[in-house]
Structure formats: C-alpha cells, structure tokens
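Read the single chain below, which is given as structure tokens and is the form predicted on its own.
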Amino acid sequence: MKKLPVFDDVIEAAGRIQPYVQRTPVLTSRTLNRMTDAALFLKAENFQRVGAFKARGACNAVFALSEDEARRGVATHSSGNHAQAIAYAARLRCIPAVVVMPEDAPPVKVAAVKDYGAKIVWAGSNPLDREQTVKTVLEQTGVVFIHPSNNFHVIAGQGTAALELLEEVPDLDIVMTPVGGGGLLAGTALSIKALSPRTRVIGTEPETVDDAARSLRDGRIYPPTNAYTVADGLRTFLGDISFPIISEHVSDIVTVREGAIVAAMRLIWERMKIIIEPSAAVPVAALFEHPELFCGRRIGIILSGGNVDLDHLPWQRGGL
C-alpha cells in the first residue's frame, strides 16, 4: 500500500508553498444565504494563482523534489487547471515541464499552459488516453511524473485551502468540494477532520460522471465513464492514494444535474459578481439539488477555480 499523507503533511505544505500562492478570501452572500436557508462561506480559489486551487498541490509537489529530481524536469496529464499549475510551478523553479492534454481541452487553459512555458503533448479525450500517453513521455524523457490528484504532495498541498478556511471560519457544520480525481476532496478531509472532527466533509460531482459517488458507496474504485459534462475538469477518477483518505473521512458524495451546474455558475456570476468555472459551481448546485442536507447549516465551500472560455459560456446557445 502506498504511503498516505496526513495532516502534518498539510502543515508542511503550507509552509513550503507560502511564497508561491495566494491566501484567498472567504466570501459571503446574504442573497445566497436567503435562497438556500443556510450560512455559506465560499473559499474563493478562483482568485488563486493560475486561477484555481491546483496551484497549491502543484507548487508543493514541484518544490518538494530533490535537486536531482528537479533537474530531470516534470510531466503530468491534465485537461487544464493542473496543467497550468504544473507549468507555473516548474517555471518558478526554472525546470522544464511536459503536459499531456486532451485534444478537446478548453482553449483558454491551453493558452495559459503555453504562456507558462510548458511543452504540450496531445492525447485523446478519454482520461485513460492521457494516462497511456504520459507513460510514453516518461519512457522517452525520464522526467518526474506528478499526477494531477493521486500524488502524496499534491493532496497535501490541496489541503491547505481548507486549512485557511477553518482558520477564518472555525465552526462549520459541513465543508464541500467538487470531486474528480479526489485530490482536493482528500486534502480537504485531512484538514477538516484534524481541526474540526464534528464537521462533515461532502464531495459533489456531476451525475453524468458519478464514478466517485459509486466508488464511495461500494468501497471500490470505478473507472471514469467519459460521458459529457459541462464541468470538464471533473472527468477523471479516484486513485489509490486519494480513495483511502476519502473512504475514511468523507461522509457522502452527492451528484447534480448538468442544468443545475449551469444555473449555479450563472447565479454566482450574477449575484456575487465573480467568475467561477463549471467545476466550481458543482457544490453550489448541490445546495439546490439536495436542500434537505444543507438547510439551517453553516457550510464552507471550496470554489475550485475560475478559468472559463468566455467565447463559449454554457448558458449561451449551443453551450450545452
């Protein structure tokens, strides 16, 4: 069994990445509180470096490398946000980065990866295509692989967002995140259960790609369905590091409809005047899809990112 991170590793990560990431604000909205009959505290990782929480885990993983490892460079596979984050962290450490991206990756995320100086290698749209392509890259180059979610240091780094949230708002009933590969959910669970054991941790995902919900329910990792979802960043699957942490510490994973994701994203844009991407809207959608779980509660939500293709917004004609 692989070594799993613990809360001490989250604390270590917080110190390691402090020079390279933002301490993002926790936002509130009286309108959203009224609409959900709950007290909401939104950790705005859309204001994070590279526009997403992924900067935390990527910086922790890249700066945890030994000098010998760093000289070899790094590689990863990602549909966008982790790709940008690895490219960003590698540039900070002045080492080369190779990123395997699906051919249907959002153009705004592709452009950002290029701007940070990483080399892009293209793969098919199925997450398993990326896994195979990155194996070829590793065989050909000898670079160090940093998995987007199923990585010890990535998970520890992602846990720093919840650490900051609880430092600011310590008395929460529930903390929610979206879940794709489970890095954010696992890291969040480590922080929450160490600092506030009574607080429930709940993951949220689109019902069209509900492998994480089924995995938690049945106690085994299901592969991705590769079905369509507007929350493209969540079309991936749990791993043998993230899943044991989630199994032990996460109370539930709930699913939401595509239309609810789009409606929640638009609601945040219109009422809070901030840009979030569809994946970040998934836990907000859960508030309206499963009101019986959240009514009357104090709820923390990690708004995971804000990288959106403004030419193809999901509520525009043809967006869904």
The other form holds:
There are 2 protein chains.
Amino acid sequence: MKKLPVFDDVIEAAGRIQPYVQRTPVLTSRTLNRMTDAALFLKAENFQRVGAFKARGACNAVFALSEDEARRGVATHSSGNHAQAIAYAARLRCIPAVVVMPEDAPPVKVAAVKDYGAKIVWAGSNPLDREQTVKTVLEQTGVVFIHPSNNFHVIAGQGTAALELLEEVPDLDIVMTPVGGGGLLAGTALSIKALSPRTRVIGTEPETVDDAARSLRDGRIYPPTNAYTVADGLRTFLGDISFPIISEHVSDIVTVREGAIVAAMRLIWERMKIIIEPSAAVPVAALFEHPELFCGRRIGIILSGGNVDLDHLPWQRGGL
Amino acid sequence: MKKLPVFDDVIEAAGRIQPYVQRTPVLTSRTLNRMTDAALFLKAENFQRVGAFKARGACNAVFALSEDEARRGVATHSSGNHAQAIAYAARLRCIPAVVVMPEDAPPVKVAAVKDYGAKIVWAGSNPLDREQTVKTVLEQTGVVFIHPSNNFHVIAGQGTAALELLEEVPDLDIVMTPVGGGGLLAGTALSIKALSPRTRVIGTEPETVDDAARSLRDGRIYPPTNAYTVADGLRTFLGDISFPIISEHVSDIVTVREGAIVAAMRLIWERMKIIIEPSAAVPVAALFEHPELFCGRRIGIILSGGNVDLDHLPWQRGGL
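Next, report the structure of the form predicted together with a further copy of the same chain; the form predicted on its own has already been given.
Below is the whole assembly, all chains and molecules, this chain first.
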C-alpha cells in the first residue's frame, strides 16, 4: 500500500507553499444564510492563484521535488485547473512542464497553461485516455509525474485550504467540498479531523458522475462513468491514496442534480458578486438538495475555483 | 444657491449609516498592476448592500429625515441601483417608498426593488421623462423626494466609500470614479481633498454620454445626451449640488469608448473573479484608454456596483 499523507504533511505543505499561494478570504452572506437556514463560511479559492485551490497541491508537489527530480521536469494530465496549477508551479521553480489535456478542455484554461509556458499534449476527454497518453509521455521523456489528485504531496497541499478555514472559523459542524479525484476532499479531511474531530466532512458530487459516492458506500474504487456533467472538473475518480483517507474520515458523499448545480452557481454570482465555476457550486447545490442535513448548522464550504468560459455560461442556450 | 455638503457631512454620514452598510474590502491584483504598470486599489462596492455604493447615500438620506418627514415616505427616480438602495433604506426605516423607474430598467434591478417592498411607477427611459413623472408623484402624494445624485445627504453618504478607502490606503496619487449624476464623484472629492489634498480626483465617463466632461470643461451643466451606453447607470447629468463640488475639487473627467468598457468589465471578471457592472468598469477602462495619465501611479478606484443581468452580457450577441 502506498504511503498516505497525514496532518503533519499538511502543516509542512502550508509552510512550503506559503510564498506561492494566496491566503484566500472566508466569505459570508446574510442572504445565503437566510435562504439555507444555516451559517455558511465560504473559503474563496476562486481568488487563489490560477483561480483554483489546485495551486496549493501543485506548488507543494513541485517544491517538494529534490533538485535531481526537479531538473527532469514535471508532467501531468488534467481537465483544466490542475494543468494551470502545475504550469504555474513549474514556472515558479523554473523547470519544464508537460500537460496532457483533453481536446474539449475549456479554451480559457488551455490559454492559461500556454501562458505559463508549459507544453500541451492532447488526449481524448475520457480520463483513462489521458492516463494512457501521459504514460507514453513519461516513458519518452523521463519527467516526474504529478497526478492531479492521487498524489501524496498534492493531497497534503490541498489540505491547507481547510487548515486556513479552521484557523478563522474553528467551530464548524460540517465542512463540504466537491469531489472528483478526491484530492481536495482527502486533504480537507486530514485537516478537519486533526483540528476539529467532531466536525463532519462531507463530499459533494454531481449525480451523473457519482462514482465517489458509490465507492465510499461499497468500500471499493469505481471507475469514472464518463457521463456528462456541467462540473467538468469532477469527471475523474478516486485513487489508492485519496480513497483510503476518504474512507476513514469522510462521513458521507451526497449527490446533486445538474440543474441544482447551475442554479447554485448563478445564485452565488448574483447574490455574492463573485465568479465561481460549476464544480465550486456543487457543495452549494447540496445545501438546497439536502436541506435536512444542513438546517441550523455552521457549515464551511471550499469554493474550489472560478475559471469559467464567459462566452459559454451554463444557464444560456448551448451551455458550457 | 443650495447648501453644499462638506467633509464634516461625510463624517456624520459614516456614523449614521454604519449599521446599515458594509465596510467593503479594498482589492488588489498583481495581474492588473502588471497590465497597467500601476498600483491599483479597488474599493469593491459591488459587495455593498444592494450590490452598489448607492446604499450609502440612500441610507444617509433616509436616516437623516426627521420623524415627521419619514412618516410621509420617500420617492425617487433611478435607472436601477439608487432605486434598490432607496427601497432598501426605506424598508430598514419601516417607511413607504415610491420609485419611478424607466421601462427599460434591467429586470434584475426591478425585481430587487419589488422584493424590498417599494412601489414602482413606470416612466420613459429619458432622464427628463423620469423627472417629470416623479414630479407628478410628489404632487399627488406629498412624499419626500430623494434625488439619486443631486442631494446633500446622498452626496455626503457616497463620500464614505472614499473615506474608507483612504483609511486603508492613505498614499494615493489618483482616485477615480465613474460619473453619471455626479453624486459619487462629488462625495469622493469631499473625502479625498479633506484627507489627502495632493491626491488627484478624476471622473470617468462613457464618451457617448460625455456631458459631465463637457460641463467641467465649460463651467456649465449640460443636459444628458440620451445616447446609448453599455454603462446604463451613467445616462444622467450633473446637478446644482454635485456640479459646484466637482468644479472645485475634480482635476479632470476623462472619457472612454464603449468597447473599452466591455473589455475592462470582462477583464475584471476573468482575472479577479468578481462581478462588476459596466459602470464600474468605466474607470478601469480609463487605465487602458489613457495610460499616460496612470503609468507608475498609486490609483484608487471605486468599483461602483455589481448588478448585472446574467442573461444578457455585453460581450454576447445582443448585449446588455
């Protein structure tokens, strides 16, 4: 079994990445509190470098490399934000980066990866296609692979968002994140369970790609469904590092309908005047889809990112 | 000549409205600083109650009313944000409000006014039409009129945004606001000139509705052009309270092209992940339209509001 990160690794990550990431604000909204009958504390990772929490894990993984490893460069596959994050981190450390991206990745994310100077290799939109393509890249080039979620240092880095959240709001009943590959959920669970064991950690997932919910329920990792979801960042699946952590520490993974994700995203835009991407709206949607779980509670939510193609918004004809 | 507000009136306003408005954050962006070769400090009034700085002036005016005046209720005309702000303030003080709105006001703003319980009376989209309609309302009902910009207490209230900005960032070379009726620009000038006389106050205006720029240049108030601008909140004109203050304290009013407003708005959405309305993008557009004025400077900008119809964005076919 692979070595699993623990809370000390999150603490170490926080120190390592501090020069390279933002301490993002924790936002509140009287309107949202009133609408949900809950007290919400939203960790605004849409304001993070590269527009998503992924900067945390990527910086931790890239700066944890030895000099020898770093010299070889890094590679990854990603549907978008992790790609930008690896390109960003590699640029900060002045090392080469290769990113395998799906051909249907949002143009704004592709442009950002290019801007950071990373090399893009194209693959199909199925996560398994991307893994095969990155395998070929690794064999040909000898670079160091940094998986977008199932990576020791990536998970430890993602846990720093919840660490900051708890420092500001220590007495939470529930902390929620979206779950795709499970890196954010696993890292969050490490921080929450170490600092506030009574706080429940809940993952949230689109019902069309509910592999993580089924994995937690049945105690085994299911492959991705490859179905459509507006939350394109969540079309991935758990791994052998993220899954054991989630199994041990996460209370539940709840699913939400596509329409609820779009409505939650629009609600946050209209009422809070901040831009979040569909994946970040998934835990917000859960508040409305499963009110019985959340009524009267103090709830922390990691708003995972804000990278959206403004020419194709999901409430418009054509959608994302 | 009407009595003009002075800086002491801004101080008094700050105390009066403190329970009812947000102290909004001052945002910075490394990306925007790099793009403009300037140090920008953005006062995020899009996060203000009702989504715009107008909550400040409206609350000041409504809570400055005597008990006798308040009992009669208030009325105003507005293309949107001041309407919401008066409805909000009147609700807080538990008094009736009548709002004269143009028939082409954005639906999201109309809905908000209704939600606050104000009565809407419709008028044409020309500012002069609205003034005539509100005159009729006043004659019929005896309510107290609160002009959206040319009002002693409204101007003093709007000045509190710049007061907060200077408290956080005292050493600014320039402070910019959009200018429509001139309430925000006049109030800002009162605060800036009292606390930091060396700081230049600059108004910014769409070139299609450049009446304020011409008014300042020629020393007389020009009527509105009634031309189209994407910054719909700025299709108004200076008054006999706002104009003398602006004449005395404002260094310049610069104009920007429509395309630059849309580009600046989109830039803020994409890079800063916050939602601002076209009027708020006007001073940002000025940075790119007149770089010679701003290069190397420390610049405060009041991001005036964030109320946008998400079904009709100005970079899409059909526009706002």
